[in-house]
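Next up: a single chain in structure tokens, the form predicted alone.
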Amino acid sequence: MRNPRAFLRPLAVGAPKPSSDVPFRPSRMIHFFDPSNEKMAAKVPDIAMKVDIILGNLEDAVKTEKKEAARQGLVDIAKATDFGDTQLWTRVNSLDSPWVLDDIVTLVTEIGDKLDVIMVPKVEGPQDIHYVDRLLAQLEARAGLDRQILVHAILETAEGVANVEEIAAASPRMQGISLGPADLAASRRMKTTRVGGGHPGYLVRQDPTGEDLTAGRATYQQDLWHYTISRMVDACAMNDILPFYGPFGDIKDVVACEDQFRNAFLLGCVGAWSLHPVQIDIAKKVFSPSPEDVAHAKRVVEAMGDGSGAVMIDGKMEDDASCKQCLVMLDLAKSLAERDPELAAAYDL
């Protein structure tokens, strides 16, 4: 067990001092692109201005023979692009792959001053974070960086879910955790081939009203990921890091994508992955509180004064607990309004 006072000391001589807080910046969508795809890479400067986070993907979706090209492509793009207020992330290859060491060494050495977060796939326990933590500290010291690069874990194995609380608490470098539903489904031996979203076979049915067991019994599709997202959100909240929903693979079904994103938002996630430009606006819409919700939150907070006691607003009781909920909504709205002029006008903050 580490001395708690040592938790915020650098893990390498000359490395930046770890931060005690995760800086919250708008993070409604993590937009993925393949740096080895020249057509996709050419669009990065324009797309970066439309998203909160842009991520150069080096892992899944990049063919084996293009791994090195993707790595060098991300270096070239980062050096040539002014990302403004948009965060630059990368997803490196898994820790058991032959590419991950070169991924981390190259990116920290070449573009560490521009890189905000490294996403680590298939994290199974705190030992994976400890390895990356120490390696990053050594490389940051060698590169002369003056700030830490943060780490984001993907929850995509049964072992990772079982250890999610320990993963979330593994390092002050932890920025957050994303759900990886496809790999997690395979790890659990779930009988679905979908990348996120629901399944028509996962349902509940109304009780029968007579002897006919088939007549008039409505069915309701359930959320395959409710338990896992809730547990991930709790692990993140208790450690002051940020939870994200991951990918929704059916690009054409924008309605179901919006539903899945909204479920995650209501449960406490701050954002989701966008795999295609069409999902950017969906994430922006879903993970931004509605002007109506913001207006209601303002009314409650103003009526509650110092936050104690209880008041009646539109026939509903509001007390200290609901005031805290409203403050969460207003804090998010204020941070988004600082980045988005349209939201600033709509929220009237």
Ligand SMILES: CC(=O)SCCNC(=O)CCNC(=O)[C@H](O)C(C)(C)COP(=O)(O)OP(=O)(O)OC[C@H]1O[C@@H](n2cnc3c(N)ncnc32)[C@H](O)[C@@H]1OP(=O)(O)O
Second form
Amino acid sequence: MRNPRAFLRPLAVGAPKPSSDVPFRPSRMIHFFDPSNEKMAAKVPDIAMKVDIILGNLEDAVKTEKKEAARQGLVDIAKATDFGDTQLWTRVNSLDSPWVLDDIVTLVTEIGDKLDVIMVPKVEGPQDIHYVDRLLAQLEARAGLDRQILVHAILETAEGVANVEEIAAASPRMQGISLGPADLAASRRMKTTRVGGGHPGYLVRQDPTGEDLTAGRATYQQDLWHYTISRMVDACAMNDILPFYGPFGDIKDVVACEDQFRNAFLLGCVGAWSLHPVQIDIAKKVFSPSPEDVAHAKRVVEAMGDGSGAVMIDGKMEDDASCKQCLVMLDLAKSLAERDPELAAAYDL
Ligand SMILES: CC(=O)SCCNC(=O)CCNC(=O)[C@H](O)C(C)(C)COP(=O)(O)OP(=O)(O)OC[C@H]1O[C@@H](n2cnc3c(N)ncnc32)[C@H](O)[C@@H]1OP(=O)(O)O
Ligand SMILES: CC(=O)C(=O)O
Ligand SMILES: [Mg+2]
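Any chance you could show the form predicted together with the named molecule after that form predicted alone?
In what comes next, the whole complex appears, and the chain from above leads the way.
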């Protein structure tokens, strides 16, 4: 374990100093594109203006023979594009792959000044973050970068879930964690072939009302991901980093996508992945608090004065704790309103 006083020291001579906190930036959707796909890549400058985060994906979903083209494509796009306030991220190949070293060396050297976050897949424990942390410090020093590139882990192995608290705490570079439901399902040998979302077989059934066990018993589909998302949210919250839901693979089912994203939002996630342009507006809608919730939060905070005591609003008790809940809502609304003029008008803060 590292000496706590050394936690904020750079890991290489000349590397930028780690920051003690992750600045919150609107992060409602991480939009994935394949930089080796010319049609998709051509849309990046336009899409970047509509999303909070644009991510050049080099890992799964990029064909083996396109790995080098995707890496070079991302370098070319990053150099040619002004991303404005939109964050530029990449997902590099996994640490056990033959490509990851060249991914990290090339990207930090060529476009390190533009990259905000490197997403690392299949993180199994703090040792994976330590490896990336030191390597990034060396490359940042060599490239003369003056700010740190942050690290985001995907939670997609049973071992990663078992170690999620240590992963979240492994480095001041840790920006956040995303749920990876597809690889996680495979790693756990879950019997679902879907990429995220529910499953009709995972349910609870009402008790029988008579002799006939098949009659009149409603069933309720349950959320396969509740435990993992909740555990990830706690690990992130205790380390002041940001939790995200990951992908929803049924692109056509925009209704269930919205439900899955909203479950994650209600449980504490700040955003989700968009794999297809149709999912961008779903994430924007779900991960922006509703104007009604913001107006209610404002009323409670105003009525609570210094935040102590108890008041009655619309028949409901509000006190120090519910005032804190309302402040969470207001803080998020304010930071989104700074980026989004439509929301600023709707929230009237
Ligand atoms: C488990 C995981 O690891 S999830 C993360 C990895 N997976 C990914 O990153 C997948 C990213 N998304 C994709 O590859 C694609 O969206 C697919 C394969 C799912 C569907 O692609 P298509 O069959 O082309 O979808 P569709 O025909 O509806 O696309 C409509 C248009 O949007 C474009 N488009 C589709 N996805 C994207 C995207 N993510 N970004 C930008 N443009 C996109 C298509 O190129 C197409 O353009 P066109 O109208 O000029 O022809
Ligand atoms: C997100 C991801 O990589 C997965 O679900 O496997
Ligand atoms: Mg995966």
